[in-house]
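Taking the form predicted alone, here's one chain by itself in structure tokens.
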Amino acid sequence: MTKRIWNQCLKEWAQFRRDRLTVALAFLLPLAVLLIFGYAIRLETNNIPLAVQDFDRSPLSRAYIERIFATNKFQPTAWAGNDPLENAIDPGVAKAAVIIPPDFSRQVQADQPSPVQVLVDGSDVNNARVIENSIRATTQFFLSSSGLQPGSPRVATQTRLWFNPGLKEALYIVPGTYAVTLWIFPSMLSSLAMVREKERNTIVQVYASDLSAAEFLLGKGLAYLAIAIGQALVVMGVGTILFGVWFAGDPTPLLVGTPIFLANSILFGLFVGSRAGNISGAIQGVAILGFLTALLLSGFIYPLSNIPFPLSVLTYIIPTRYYIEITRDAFVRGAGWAGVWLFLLALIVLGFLLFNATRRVLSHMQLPD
């Protein structure tokens, strides 16, 4: 049995090496995705165009405006006209406008409320929330730092950031990108390999031989597992060099979990390939069932708590969900085995289910003795 599995593995390895274009794309495409996601995805909104209309034109109003732009959340925008809503926000020149009344400084210095009008473009919900919260916080800080806040606050909070004190987005995005990338491309390679067996009718020879479905899957999967480990080393190595993402604690959970996750990816690709009738169907199956779920239902960008029922139930059978927790723990939190052992167990269970599902499909297709 072991010899038959090994021979099948060597056969798959020889076929993979023979196609140089596939070999190149197997390593270049994951790197391209890493670069695109690592540099393009930004969860923090900066440089929001902001229009200002200052009717007071006093040193206090100018200091208030300077404080708003000192947050680096906003950038001043030039606009023509007298109405910031009509001339700046409606045409899309600015995402928000701050209108300071003529008696702003006089009322503030007299300890009287001075309403400052803020108009926000609500078509982008995330930007609107960032603008609202930033201006509220900046106004409170401006009043307190200028000694204009009436009374002293009874409660003072002191905030300390753990795990990522520099608020580097790469520490959050890049480990998640590892999971998405290593889910898509190994499964794509294995699904295409399975479909080629069917298109070339070489799968019939396998069915007619004494090679069982389990042996066939283990042999084919072992070859692509070695390829996937190579992809993981390349992707994580480049990610470490370009983004400075390094281990935050014990790396052994990641070292153990990565081959298990890659095995899940390969088994998923073999399952899709065994069900697809051609290469186009295999690619569409991996793209829809694999990429979209890994991107949207794994917690890569959006918190899992935001996914509504019943779609939230589907997240429990997405292996990427668990591997993202392992990678983020390895590179950001550093909790080690105590924090991720349950995710490793979930990957093992899902891999076992994928293996049995694919084996049953192939067993039903085998020729009877």
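Under this definition, the rigid core comprises the largest set of C-alpha atoms superposing within 1.5 Å between the forms. All values derive from a computational prediction rather than experimental measurement. Residue numbers count along the first chain shown, from 1. Compared with the form predicted together with its partner chain:
- Shown in the overlay between the two forms, fitted on the rigid core, is a CA shift at Thr315 smaller than 2 Å.
- Superposition of the core reveals a Cα shift of 2 Å or more for Arg57 between the two forms.
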Second form
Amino acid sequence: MTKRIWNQCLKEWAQFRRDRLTVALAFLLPLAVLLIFGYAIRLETNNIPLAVQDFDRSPLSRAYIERIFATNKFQPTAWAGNDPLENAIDPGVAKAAVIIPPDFSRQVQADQPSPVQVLVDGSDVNNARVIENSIRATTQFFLSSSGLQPGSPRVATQTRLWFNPGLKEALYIVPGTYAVTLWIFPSMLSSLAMVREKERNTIVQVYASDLSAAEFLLGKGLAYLAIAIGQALVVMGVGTILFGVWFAGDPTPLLVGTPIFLANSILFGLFVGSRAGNISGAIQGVAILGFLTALLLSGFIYPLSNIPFPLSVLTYIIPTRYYIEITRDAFVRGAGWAGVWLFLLALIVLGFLLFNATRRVLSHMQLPD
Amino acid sequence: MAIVPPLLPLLLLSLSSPMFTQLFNRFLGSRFWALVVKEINQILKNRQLLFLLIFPPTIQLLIFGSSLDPQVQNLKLGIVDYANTSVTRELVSALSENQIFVADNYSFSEQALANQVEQGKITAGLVIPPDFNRQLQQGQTAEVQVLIDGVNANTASIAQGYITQIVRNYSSNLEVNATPPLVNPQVTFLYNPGLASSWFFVPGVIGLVLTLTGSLVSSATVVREKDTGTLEQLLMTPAAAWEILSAKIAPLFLLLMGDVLLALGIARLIFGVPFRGSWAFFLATSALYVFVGIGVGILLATISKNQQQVVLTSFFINIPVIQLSGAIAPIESMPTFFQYLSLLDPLRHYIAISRSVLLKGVGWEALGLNVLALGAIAILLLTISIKQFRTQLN
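Could you present the same protein in the form predicted together with its partner chain, rather than the form predicted alone shown above?
Shown next: the complete complex, the earlier chain at its head.
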């Protein structure tokens, strides 16, 4: 039995190697995706365009405005007209506007609170909150640093940021990109390999032979596992060099978890390939089902806890979700086995389910012995 | 409305005039019309194509629309309260008051808290020292320690801002003769006062869905003729290349405009996204974008040998197009190089338009540049694809 699996694997390997274009694409496309995702996905915005309307025009109001722009969060925006809403925010020239009332400095110097109006473009939810928070924090800082309202606070916070003290976003995005890339491409290759057998009808020969569905799958899967491990080495190697992401702790959970995750990906591809009628159906299946879920339901960009109820149940069967936890732990957290053993277990269970589902599809076609 | 009554009889008159009937009959008898009828028949017979026009866009809108949510909320907060008095409990409830933090995890030592942060069980931790009350009573500044899991840098920095603010408010409430802050920013969120994430993302996803569906469906109709060899037969007929191509484009265009309405319907009915701008402007720019999608699809079909290549290349063109468009993550936070690169992305311009029309209710005056860019890209793509299609014929 081992011999038959091995032979199937060798046959698959030879077939893959012969197709030069696929070999090249198998390694170049993951790199392209790594570059695009790794460099272009950022959530923290600096230099947000801000319009200022200063009715006071006093040294105090100018000092306040200067303070706001001293943080690199905002960037002054030139706008013409007299209504910041209509002339700056509506056309999208500015994301926010600060309007300082005419009696700003008089009120402040008379120890009366002065309301400053802040208009925020709420259409971009993430930035809206960031703008609100930083205007409030800057105002507070302005009051205490300019001596207008000193007084030490009764309660102070001392904050420590764990794992990522510099809050580098690459540390969050790049390990996630590994997971998404290594989900799409191995599954795409294996689904193509499977559906090709169907399109060329060579699958009938397999059905007719005494090769069992499990042996056939293991042989095919093993060859593609070797290729996928190659892809993982290339993607993570280049990622390490470009983004400077390195192991934060014990690397063994990642070393064990990666082949298991890749096996999941390949089995998913084989499953889609075994169900799809033709090549374009298989690619669409992998692209829509696999890529979409890996991108959106895995916690890759936005927190998983924000996904609403019926959809949130679906996330539990997305292998990428668990592997992202493993890569983030390996490269950022460094908690090791204690933090991730459950995720590895989930991957093993999902892989087993996928294997069985695919084997079922194939054995239905198999001739009984 | 006032011009309608005089126009209507005029229209009816012209419809019945012999010149118009003649023109109409000539159109119905033309080669172009025959080709359009053939295309419509083919599309209606092709179940897979109709399926592609309805099912994936709906699913994509629903999944993208509800899963893209960057809000910082319900973060798990672990607490070690060494002081454990009513004052500190007030601080904890102040932190968990507005659903940003959920205090569901009390530990008894800093070590246990640290372990929980490490294993990702909690996102933030608060340590209140034993002498918290004593310090407050003596008029000293009491210091609490906050641990934040920094893995998700964006969430962490927003969470940090919240904690600092909440503690500051709490602190000023402790003052006996508290003075309100002298400068008090009054923040108003425009267009989306409830800060609903879906309002931001769904208009972008409409564009994304049009990109995926438009390029896929239009490439499929062209490449199918190639696959089955009927393209050659079409080329042998006296019909000119432009007639063949525009007869293909016309029904596709109408179907994809149907997709625009479908997507808009889902946005309004399921996500409650408002529509504040002008319908005419939105439909006109959507039409422009549908042409972009068709142009991409035909180009893909002409450079590929078979359907497999089309699907594969469209997949790899769509990833950067979507990524750079701001549909998933905001453009403003991308590195400068990618921000410039995104100017070449038609989807970026369409998303800017649909977000602004739906949420802000602005039109040509604010979006003129985006419309021009979209128009230029549409013309460029259609010209290249028609040229490609022609050279293929020779």
